[in-house]
Amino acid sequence: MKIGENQEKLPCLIGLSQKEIQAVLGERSDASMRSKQLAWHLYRRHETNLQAMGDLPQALRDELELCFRTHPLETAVRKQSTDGVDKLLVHRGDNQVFECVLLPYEDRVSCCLSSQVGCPMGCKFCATGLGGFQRNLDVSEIVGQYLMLQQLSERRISHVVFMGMGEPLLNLPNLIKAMRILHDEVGLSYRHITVSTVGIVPQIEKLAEEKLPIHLALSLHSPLDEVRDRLMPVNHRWPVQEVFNAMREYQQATGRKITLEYLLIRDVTDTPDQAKALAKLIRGVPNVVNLIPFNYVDTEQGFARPTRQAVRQFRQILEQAGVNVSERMERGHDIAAACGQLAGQHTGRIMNRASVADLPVAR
């Protein structure tokens, strides 16, 4: 996919619902039928070449080519892991880049999508936040990531996690529309979509009002305010109990279990007293705790991975308290695609046009 100098300024068809495509087609007598065909090509066949959409009239294809882009993104860098993970560094033809990851498993194919360029939350353990925040992604850029990754996979991508760059709930209107398109047009189940948040309480409440049956995962990482304050600036605004109350209300509104992402950092968050406090916090609420051993990120704090003994002990304390526990399957370490490592391994997150053009394009 190569976006020309002028074409990048055109509106994009990807990111539009079928009804919106029909509105774009205007007063044509066959607008309803043609919008269905266009949506099918874009979202089900992942076709970006209008001239390859042979069931559309030639005159319509030519007109659309002059007025619209079919895809908002192009690939700057593609990195492939020894364990089958693919990481793309993408941009929309400007100088701002972000990442998305393809995660094939034996029983499914998943993908991790970004919602922002950079991240404003400043979590001390996360490489993405080290580069600062630039902007929200629009709907076309969010959905476009999924479609680019699907073109790399022979199997259908059935699961989507918004755990890439950015805080998804700070881009809530675009996130919600993107999820609706992934459900309505691409055909994904809402139950196979997970949104991860550091805990923006008003936005959790707004998302609950939508009553979408998606998974909402809270990046908790400590049940103790004094520890979470040091790791996550957001905790100063919405402390543990307040954000957990919002998650409980979300669970009641949607009927979905609360998922807690818990990063185990040696001698920081992996202590037995925190395991006991976590079990007490979530007692009586349908839940899943996903343990994530820290992936190395070069920060000033000098954080380290927990020992296997500490991970086992932490998990054992939770399980003995009746907590549903899973441990994150670690993927893509050799290409820095693992949790907390999504930072551009290039000369800078924000690159000028020349440096973008010089990067190797995936074939």
Ligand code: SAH
The other form holds:
Amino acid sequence: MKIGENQEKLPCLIGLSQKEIQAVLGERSDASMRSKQLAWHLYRRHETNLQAMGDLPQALRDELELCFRTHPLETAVRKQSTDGVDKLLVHRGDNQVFECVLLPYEDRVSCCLSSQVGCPMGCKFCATGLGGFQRNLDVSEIVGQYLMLQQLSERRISHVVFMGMGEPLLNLPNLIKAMRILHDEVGLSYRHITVSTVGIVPQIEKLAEEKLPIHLALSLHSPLDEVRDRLMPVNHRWPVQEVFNAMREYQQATGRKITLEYLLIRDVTDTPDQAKALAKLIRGVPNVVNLIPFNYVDTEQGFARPTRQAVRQFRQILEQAGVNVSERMERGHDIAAACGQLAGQHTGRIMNRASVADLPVAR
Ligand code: SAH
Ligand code: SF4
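Would you mind generating the form predicted together with S-adenosyl-L-homocysteine (SAH) now that we have the form predicted on its own?
In what comes next, the whole complex appears, and the chain from above leads the way.
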């Protein structure tokens, strides 16, 4: 449904907890029951048409329809991949687009959500970083991405990763509230939610205080300050050891393993000396290292995908040192479903499909 001109200005029911919906219903004697019905329709049945909520009195449906929206987002572009990946470029009627992706696997269905429109962190390899920062997403827009993808999916989406556009920890209050709604109202397990961060130390500490049993993944990308400095401006403020210590504290507070995302860029981050330094850094800490081959984005840095040989060698060095390694399964290549790419494509910043296809992993 298209968000109408007047509709756009109405407050949105999506993003409210059942208790908040109850407060919205005010003094009605049946507010508690009605709010539970509404929350069930919105979050469990993914029903956005108030008139289709047959167990609510007609007068209430009409009243709600006049005062509230149930569609926080509309779709600008939908791309379906041959491997089942479905990617949406969405906005709230203002043409500030952001993306979310449905990722079906054999054993589960996952989705990748955005936390901001654009990103202020300026990482040198990232299409989102290239485009600059527009604004934080509100709770309705974060939860709305999940619900839109769920409407497209025949199977229940059981896992959420915040690896779309933006730095989630820069939008912490909205992120936390959205995760609570995904847990309390939608029924997701916190253990199936992963937040990926560039490594903002005070925000990692704040998140730890919430004691939510979610996964926190650090985008490390190099164990060496001189390399990480060049790739990620955030490293000047919170260098490797400092951010790693914050992750250790987070790990101790939550009991979860430390998850590190590691981007392999040819001859920049994929070298054996960095594999060894990484193994040394995480020795003795329960860990997972997720290797991500660089997805080609022309950021004018001359970055290239790693050779298969380099990936193998990097992995071997880590494994021999007892590190738990996984390689990110690459999905949705034909629709540029990797991080930041579709929005980049939309604004003409990244290479088109044909040229991406010309860049297979070198052998
Ligand atoms: N801002 C957060 C989460 C969004 S980015 C973060 O940086 O962690 C999600 C992941 O995509 C991060 O690990 C990021 O480093 C990675 N990424 C960004 N650009 C990429 C590219 N061109 N190829 C592969 N991964 C990329
Ligand atoms: Fe922002 Fe993450 Fe991209 Fe860095 S990698 S610019 S933090 S979205």
